[in-house]
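One chain comes next, on its own, written out as structure tokens in the form predicted alone.
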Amino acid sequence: MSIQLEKKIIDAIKDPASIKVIATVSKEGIVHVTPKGSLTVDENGRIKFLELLEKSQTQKNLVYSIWFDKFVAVNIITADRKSYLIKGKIYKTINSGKVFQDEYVAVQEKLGYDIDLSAIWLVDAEEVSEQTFEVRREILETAYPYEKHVDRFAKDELRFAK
């Protein structure tokens, strides 16, 4: 089941400071991670990106994931270097029409006329995190505070012996 993103979401994807990067899985279940620099969100709220290789491993992974429903992940780094991990599903590929031809337009003329588009590719939201080191600290530490490791015991005692 999909989700609204948030506005901050939406503003650091949105934002061309941040890094994108986008996680598939071939049908081998091997993981491929890429960056996604044409990532953004349309005006529905699905998470948008541009595949420019017909032939490359993203594409491939895209297309087993929209036929066996399968999950990809996009990360967004900020530029203040907080991270946000969004889990979704492919909700459907544009290779042809108006908004397939106007975005293949627009590809060329940013790139360069030797530049293809293959795929436009939306993705619907279904789970979103905070991946910022501080944050998933103070989470795990939270739900777990009996278990740390051995050195922050021994740590504490020496800072505790002084």
Contents of the next structure:
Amino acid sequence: MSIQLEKKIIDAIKDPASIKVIATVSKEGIVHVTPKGSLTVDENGRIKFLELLEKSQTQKNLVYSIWFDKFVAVNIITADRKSYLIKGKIYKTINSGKVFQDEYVAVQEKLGYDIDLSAIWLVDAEEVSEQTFEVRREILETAYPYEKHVDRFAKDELRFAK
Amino acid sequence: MAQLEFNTEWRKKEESLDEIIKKYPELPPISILEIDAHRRGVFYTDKALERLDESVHQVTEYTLRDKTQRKVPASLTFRDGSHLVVGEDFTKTAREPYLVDVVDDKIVLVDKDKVYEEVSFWEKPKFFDKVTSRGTPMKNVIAARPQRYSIQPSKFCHFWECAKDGCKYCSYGSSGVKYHGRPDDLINLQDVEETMRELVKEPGRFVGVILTGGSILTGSKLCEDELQIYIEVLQAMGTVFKTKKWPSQVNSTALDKEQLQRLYDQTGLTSYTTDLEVFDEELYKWVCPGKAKAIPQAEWKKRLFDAVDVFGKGRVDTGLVSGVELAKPNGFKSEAEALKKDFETAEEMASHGVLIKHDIWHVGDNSIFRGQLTPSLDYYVQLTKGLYEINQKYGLSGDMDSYRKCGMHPNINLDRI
Ligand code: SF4
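With the form predicted alone done, generate the form predicted in complex with its partner chain in the same format.
Next comes the full complex, and the chain you just saw is listed first.
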């Protein structure tokens, strides 16, 4: 089931200072992670990004995902080191028509006239979680209080004794 | 709304789309749906036609059997970016077509009230609204699918000089007969050049071209005049490109090696197709009598192998019109027999570097085979899977005839992952 992205997530995605990566899986089950500078949120609230290379592994994996209803994952790392993980399913790809051609022109104006555009991809977010280390530590160590090394339970005068 | 009447008895005899999707989990459901939509055709509801905008979309006009005039989208694109190449006017099958309808504000493909997929209408290129300096509408010079354009150098197929020699599944040949001996049988090179000049002004619109038309058997040797027109058209097209070679495909009558070499050397052409059409030799003689008389199947195959020497492995392909090998009364009696023979020939061709593809048989009202029933969806899925696996086994990539450059070859469309 797709969900609406919260404003803070949309802001993080749209912030040019954020680093954005996408993880996809191949038909052989091999994970592939690549940066996706073009990743943004479209007017319908869907995650949108561009694939410039028709024969790239990411492109193949995205096709595999839409064909076999597999998840893709996106991670947004903000300038202040917050990390947001979004898991979703591909809604559609656009590789022809006015919407595509307008994007093609925009890509070439930005990146140069020797750069191609293979497809626009749209993803419906299904799950969002913050992966910032401090946030995950708090959640997980609260949920699993005894899954820590023993020295962390020891008295400080013993633990830090020279 | 225009009404269609079909016999629905076939549903009792054949496995349904849902059953076939379950039976072949290794194939994408969307691709199986596409195969079935190719097989059964599509029909647009009034609600879907309200979404048709002639200033944006590519439109087909034709007359239904009950004489109703129809103006419908040329065809559809799926969510995975693949293009269904099925005009409503192809919908002459004995099975009822999928409906293209609007549900929840989306254009969708529907069968028996079940919504299967969201689709979109093909958009037309800008040059479609322009005319050449000779007054020819450019859309009559170059045709378009969403990502590829096509040129038909000649309209009349010489195998229809004598009607019984035409390929029995072919509607194109019979409708081209009216051009026999007319000056507009051959395309005008000035029109080609002017249309190309407009076409390349549309950034991101096309990824390739196919040139194909009626067979021309005349000349100083067999097909010499056909070769000449392809060379001339390709050279006219080449005037707009800065590189010697550019993404292109010719689908012609099987040329001999010396002709193929000239075609390659004198033009920007990068890939070559000549279709065997029917993979069993005896059936080839029955289904394509003119072709079989002019070029026996063994020679046709040799010319394909020669083409690999000229164009390279993976730059030459051949196709079968899938299903005609089961046509009555002389075709295979069972789908299993047909598939066995298709795979044998495919293996032979692929082992020589020839990429294999199939085109789903549409039973045209103008064809000699009119009124016949195409095979089951199960046959088409088995054929698609088998041919895909044979191409993979021999390391043959389908790029030259991919989902972007054609869209009508389900086994090649699987090549994307
Ligand atoms: S060669 Fe056969 S299939 Fe091709 S146009 Fe002529 S009759 Fe039709």
